[in-house]
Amino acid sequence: MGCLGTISYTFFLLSYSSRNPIRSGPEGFQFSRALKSSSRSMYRGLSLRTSMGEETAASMARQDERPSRGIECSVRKVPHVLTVAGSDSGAGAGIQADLKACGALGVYCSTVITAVTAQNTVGVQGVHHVPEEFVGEQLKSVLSDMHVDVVKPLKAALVVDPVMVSTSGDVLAAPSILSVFREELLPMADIVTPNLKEASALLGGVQLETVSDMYSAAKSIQSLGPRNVLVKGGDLPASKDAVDIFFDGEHFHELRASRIKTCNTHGTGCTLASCIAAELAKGSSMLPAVKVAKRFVEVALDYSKDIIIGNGFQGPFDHLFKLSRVCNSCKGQRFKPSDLFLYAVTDSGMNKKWGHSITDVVKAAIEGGATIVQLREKVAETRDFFKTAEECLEMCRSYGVPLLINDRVDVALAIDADGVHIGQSDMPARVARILLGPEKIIGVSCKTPEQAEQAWLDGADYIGCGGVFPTTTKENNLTIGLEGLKTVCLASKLPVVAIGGIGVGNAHSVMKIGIPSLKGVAVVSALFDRECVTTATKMLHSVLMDVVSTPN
């Protein structure tokens, strides 16, 4: 069974008609557009070409006429998604996994609905087609009066995900239909996301079985007119890994993840081609935009693989990650931006000098009000690190706070931390990401907006910036500053903390820079080279909470 199909307004009404049904029309076609208001000539000429005719033309350039309201230039733009696709009873696809993708991504998704089906995690038990001038109307309705975000800047991208072959095999879409998809769609195409079965479709049966052959697949597909390619390889035959081919006409990139054994996994097209579209109405370019959907789904998959909703062979997963496999007890913390608030740093001379514990600092800076834990470690044993990095892990578990490791993958694996958070010295976050796995934290310490871009390229979930101000924690530590902190957090596409020097006297400063991506500060002195670490803690977190409540 393949996912809901989603249709392109503009090859919906060139081909999708009465005259012309697709087999299992559910099942049909999927992509995402986002559209640019200042594209509008591109827009009207396309609706021109359908069965809309002239009165959509006329009401997509009204749009331009329209006087722009009052408060308009003083509201913040959300990026929007416009999709044209079918209804899920069963909510795995179509129209509403492309919702609850952009949801997630935090993008405004606006749809069209092309068919209703009364399906559910066995099968399609009934399809109704929206009449095609409905169709229409509620696109006219839309882009009326919603202007579908920005992507790049002169330029609309369509995201085109041609779900024509079920996961069982069969053919979703008759010949004719192959042949306006390769000579109408496919040019006009920034991105073409087909699996296996569909590529060999598009190429008139080629047979892909190996990575190989994904290589040849994307550059022939390519030469049909999309600007970019993504054969994605989930049915690659003994394939260890989930494996993707992107192609951009000059350069191939081959995108490797963990392959989730799960049967939750309805909708995974659908997901991936509207994450995509979401990114790149928030600005992206295109690969990054590919590499951030393809980790979402992993990451989806992986949090999912144990959920039961219904009882069909191919299952629902999770977008929001709020179901719940497991009692979370027991379990590790999933990270979110707001864990920076306050991240405490352990530091073992300060323990030391005061004759603490590093398990006694932990408790005692987490009753304090800590969000998260980084246990940092420069001089002990590994055998005494692991042991005292296990007491901590239960203690932080207890208490529901996230505890990461410092630099030391292999201790976070042995225990099972949270995560780890590395340097620029250290190893790679791309290499920790396939160490770790999916689920766990992962945190790079950046001082330069390009450093930042990395880290998001390479899978990070949040990156440490500084030193802001002189520490004595570090040795030979280079400062940026205030405005050195508010350059990276303006260029992180992940959320940031701040760190180095930053105490009582200070964090206010800090975190009045107002930048949205600043979540928090990360300390090591201010909590743990005092003697009650507990009282000092609370000193801090009283800041930061004046901070966040006063409105600027």
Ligand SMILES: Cc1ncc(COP(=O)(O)OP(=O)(O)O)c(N)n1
The other form holds:
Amino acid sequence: MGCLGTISYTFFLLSYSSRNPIRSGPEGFQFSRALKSSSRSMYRGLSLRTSMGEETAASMARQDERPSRGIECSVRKVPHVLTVAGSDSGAGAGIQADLKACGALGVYCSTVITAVTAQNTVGVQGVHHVPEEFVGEQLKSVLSDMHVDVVKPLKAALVVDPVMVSTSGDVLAAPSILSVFREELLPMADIVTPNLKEASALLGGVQLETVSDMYSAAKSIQSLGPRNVLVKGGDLPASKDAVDIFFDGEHFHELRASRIKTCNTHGTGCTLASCIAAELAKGSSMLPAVKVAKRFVEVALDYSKDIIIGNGFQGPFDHLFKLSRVCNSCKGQRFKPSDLFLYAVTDSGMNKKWGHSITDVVKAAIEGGATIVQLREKVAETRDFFKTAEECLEMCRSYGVPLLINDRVDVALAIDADGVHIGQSDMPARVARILLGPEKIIGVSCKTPEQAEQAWLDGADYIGCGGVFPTTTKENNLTIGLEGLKTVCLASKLPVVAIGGIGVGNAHSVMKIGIPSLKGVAVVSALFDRECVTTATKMLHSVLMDVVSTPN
Ligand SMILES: Cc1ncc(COP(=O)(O)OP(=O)(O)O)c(N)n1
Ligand SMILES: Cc1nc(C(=O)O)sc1CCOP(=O)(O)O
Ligand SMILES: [Mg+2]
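Moving from the form predicted alone to the form predicted together with this ligand:
Once more the chain from above appears, this time first in line as the rest of the complex follows.
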């Protein structure tokens, strides 16, 4: 593919309030003027509303003037990215990548199209530029309607993805674009995300061949004006990992991801920049946004490494790698969040104390109302654990109750259990997902919103959140309290089960926090450190039923 002339860069303009940002970005050299005038007017609009007081009141009044849609509804703000970019008919990059990446990260994305390309996995066959005035018109349409949802804009941010040389080495920009980047865009940017070739071009053609060169490049590019720089080292020769260098003007961060062996890398740059914008839209600060974005791309590539779409050298990947799994669960074939309602976690020490066999306590818990069982054997020999797990699986299957294995992905695989529960120091959830495949249930212990976000990205099905109360069952366990539980439940995109010191005396207070993602409680001693496990489980079940059947 040759130089595409006007398909010369993509940039994203992002302005946001704490919950409701707007991002936009143009693609095309001829578009820079339209962009500049549009962005100037956007900034004017924003600064008006930023000044609070009368202007904010006026903005809110305008919202109140919105025509009724005929339904009573409470207002819920949605993080909102506006992207201004070109269309890719092959749907791996450009606007299509932005839409998919934002959708996958739970962010609304509106679009202004600057060019329409005819392209596929082989290359770009044609480009049709949208006239500058019409690009401006699209911008105006979106912003004049949707800006009213931005009640408290705090600042504007600009993410610049300098699309000049693609990962496949295609030259996408005329040399003249360089001065536009250096003089106009970079000084405005909050972050710029060049790959190695683009970084080299921005710096007048310097050779970038080592990680140490990338550090110097990040520093030099930052001196051109952007607040943050991410030099992407995906093309670094002889590098085992995909190394990127992030520089915020003061500190460097070397971000590493495993290098996925796949040809399906078309659109990784667009996707990374979209994900950064989406995370910023959700209120993240820059470095965490970059980390989530990098991880998203790594996981998406891994999920898509074997897919075949098109006959060319560089295929697209599946941004919505979650979709097939969501659909499966809709069909009820695998995990149901309601299974977390009364989650029984076994303990061999307690069984020994009461002279119970593990199969007996699992049966007793299920007969008392347990909706899912986890075998948590911390001291058993592998051979014994395997045998016990096989017996318990047979028991659980006969009742239609899922059986998960604590920590031991190997044992889960060996007996074909329904899934695993893993903690922050166990096998990484993304690796467990790869080993177990898309159908098995994976739960991850999380104490913070960041861990919950990561669990979601890693392909987990639910999170276990605790310790809600102090417990003697797990040594040195940090207690996060009901407040900590609330914070994680509010942030989690996955269903949550609360754990730690929960029993008949306090289960009510846990479930009453009333956050929809909280689906139940996971319990060890209140079920198994008892003479009669069935009675103990029935009592807890009845407390939980009271909560769900009592109106607020
Ligand atoms: C449902 C549930 N939530 C949390 C945990 C704790 O898992 P982890 O942090 O890995 O600690 P151990 O259980 O392995 O000691 C859990 N097991 N189940
Ligand atoms: C296994 C476990 N994980 C926890 C966490 O906080 O992640 S607390 C815990 C022990 C829960 O036992 P009990 O119900 O007896 O308090
Ligand atoms: Mg564990």
